[in-house]
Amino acid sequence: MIRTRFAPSPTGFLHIGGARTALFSWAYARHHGGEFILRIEDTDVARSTSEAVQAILDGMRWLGLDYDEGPIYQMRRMDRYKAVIREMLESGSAYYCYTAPEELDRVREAQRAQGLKPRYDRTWRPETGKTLPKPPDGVRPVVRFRNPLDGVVAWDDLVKGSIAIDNAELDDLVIARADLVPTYNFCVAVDDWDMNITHVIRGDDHVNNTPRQINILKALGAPIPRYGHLSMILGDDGQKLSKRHGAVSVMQYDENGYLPEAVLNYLARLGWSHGDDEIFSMEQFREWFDLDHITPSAAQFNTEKLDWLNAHYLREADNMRLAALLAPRLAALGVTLLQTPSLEAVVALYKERVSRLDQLADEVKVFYAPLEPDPDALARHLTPDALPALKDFAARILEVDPWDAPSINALVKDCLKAHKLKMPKLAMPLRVLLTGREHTPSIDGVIALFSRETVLERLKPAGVG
């Protein structure tokens, strides 16, 4: 059985970059018929907080990336990790290591005044024939892994394709700190075989962790998952994604007004394809998705495609669930909602207009808080041949039933007829009066949201109401 993880520290929020990672591997095991296991790899114990790991865990689940385990936290671990240090020393695949932090110092800045790569010189590395020192007084050992001295670690990567490093490239790296907590590469490799991971899909910044994990997975005698690395995300200029491009905790993209399902298809398409498909349901990307279209190129974050894509979304959405998304964000505005309009009839009217729901939200207090129209654009609009044509309306504002858009539309037009006015004359005053813009869907469609007497109340700075 196919079996992904998705292995974040949680040294701070789920970001962008992390969440495309933990979509590709979910898809990847939903669309074989898998297991997705969450796994949260704290072992950084100064840098990890219980924050972080809610931070990650409100990420999944606004997204929806449901795991088969988990989550599964490295420091619950340790024993696992030390009973296995205490069997590569056993074995001679592991030693233990004196060199003091400052002399480990001392030899790299020697190996680069020579022009060498720095390194563990492995004074402390058993070989045949070898006296080790004696081991000083009062010193607490780290143990390091045997690295293999010679031939190339190779795999074949899903995304990159061949990659082949030198053995002689790689340091004997510390598995366990001198207060015996273990280290990452090596708690990454455990886990994954202890959790039997055949598909590790994670971001090119592990390529150099790879070959590392492998040669600990080998000396364990473990099975080799197979990797693939995927590409950066760069920002819209084409730099490194920062925070300014959007690379901000993913729960961050729920506060700015954006559905889940918007971010979710928008970060299937950073980096992977479906022929030219833009916009696609989860239960179609997980049919279609497979490692053979990511592009092993970076892929560039766009803030206007992702906007494009949330507006479409939100034209689909329901009405009642976006009311109920949107009820939040207006109480966090200070707006009281009333029992008429309501809010689903004003969702229905305005969503179309909009690509963010904190953007909805803005359109649509209009209808529930205290209006004082600009003055400016009143003046604007208030013209004298315009105010005529609102003395009218508001005058034969009670005679119109039914109260719905179409018997407004006849008496706006009834109106402009009377008066000898083209649409914008009484329309744009009517706007500016109503919700204080002037720009909204059409007028008979936004006074129909209103009751006669809220219209009544609002047109009194013109003198009409």
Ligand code: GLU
Contents of the next structure:
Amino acid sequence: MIRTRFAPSPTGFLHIGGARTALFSWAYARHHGGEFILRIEDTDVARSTSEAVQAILDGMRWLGLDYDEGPIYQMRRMDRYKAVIREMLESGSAYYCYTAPEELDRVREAQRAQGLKPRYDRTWRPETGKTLPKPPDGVRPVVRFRNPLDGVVAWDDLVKGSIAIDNAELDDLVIARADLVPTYNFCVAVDDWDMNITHVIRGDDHVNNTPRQINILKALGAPIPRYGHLSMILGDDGQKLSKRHGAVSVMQYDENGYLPEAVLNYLARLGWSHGDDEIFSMEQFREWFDLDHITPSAAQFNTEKLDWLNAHYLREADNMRLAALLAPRLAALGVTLLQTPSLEAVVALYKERVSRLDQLADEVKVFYAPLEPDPDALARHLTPDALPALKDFAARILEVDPWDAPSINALVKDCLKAHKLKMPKLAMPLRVLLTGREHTPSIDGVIALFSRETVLERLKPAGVG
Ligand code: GLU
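Output the form predicted in complex with the named molecule next; the form predicted on its own has already been displayed.
Every component of the complex follows; first up is the chain already shown.
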């Protein structure tokens, strides 16, 4: 049974990189009919917040990344970590170290001065035949992991290929601090073991932790999971993705008017590919996802492409759903919806023209807010030769039956013909008068959204209607 996990530290929002890691871990488990676990790594008490936990849960929910177990909070597993530390002390794979922090600093300084890599000098590391110093009074020891002194730690990384680190490079890691709080790498190793994680898929900022975690797992006699480290995501400008690039939090994308399926589809292609496929559903992604097609090189964020995908998913989205997503946005803009036109009908006409929900809200709001057409635009389009045709149109509006786009179109054409005008002559002033905009979908469709009365009402500034 394949088991993967997403293990964020709740020190900030769920960012785009984290969301992609979650998505790939999720997809790997789902593809194989395995299980996906959410673990909250909250042992850094000073930096972890409940708001950040909530932001992670919200982000996962918004993206629809469901988990089979969790959220499991590390802070609630302290007893278990302490029990494992005791066992390791008993078995000799960990030991107490009484070197005071100031002493450690002094040793490191001296090593640096000699051009050596600073490291713990293993004073308190037990060895056969070695006599340890007497523990000083009043010093609370830390617990260190007895890392193997030689040999290599190697793993076949699922993304990066084979990696081998000399044990000589690794210090005897502190696994519990003097206040007995277990440290980061140790908790991760114990958790991955206890949670039967088979595949650890995470960001490559953790590559350096992997040999330490493998050594701890080995010392515990635990199975070693497979590891895959995803390369980082760069911003549009090729720099490391950061707040500078605007929206880095997943929920910010929601706020900025992106649909979750667009963000998911976009993230799926950030470092993974399935031939030339750009647009695919999550069902397809689950079916196709494998680790063989993840690129080890850095992925670059491309807002234009995300917008393109979002425009696609907006076009595909059900009108009722879009109307429901739009209603609170319109309310926030101070717009009160009316019975007519129906928001769904307006959305149906306009969704093809935008790439984000905020743009859609901006287009749609003119149908509900009182309108004061821009005098310049009016002057531009309400030309003397257009006016008689417009009057004619207004006068005959009650004849239109049924009140729909084809019948309205017939009347518009009639008026144009009677006055020997071309379409824009009438369509442009109608656009400006009815919506305040010079760009709208086909004018008959726009007119059909309003009632006859509202159309006449909105034509009044032209002196017709
Ligand atoms: N808690 C770590 C982070 O948020 C992830 C640890 C892991 O996946 O092993 O970066």
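This is a predicted model, so every value here is computed, not measured. Rigid core here is just the name for the largest C-alpha set that superposes within 1.5 Å across the two forms. Numbering follows the first chain given and starts at 1.
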| query | finding |
| --- | --- |
| C-alpha of residue 106 moved at least 2 Å between these two forms on rigid core | yes |
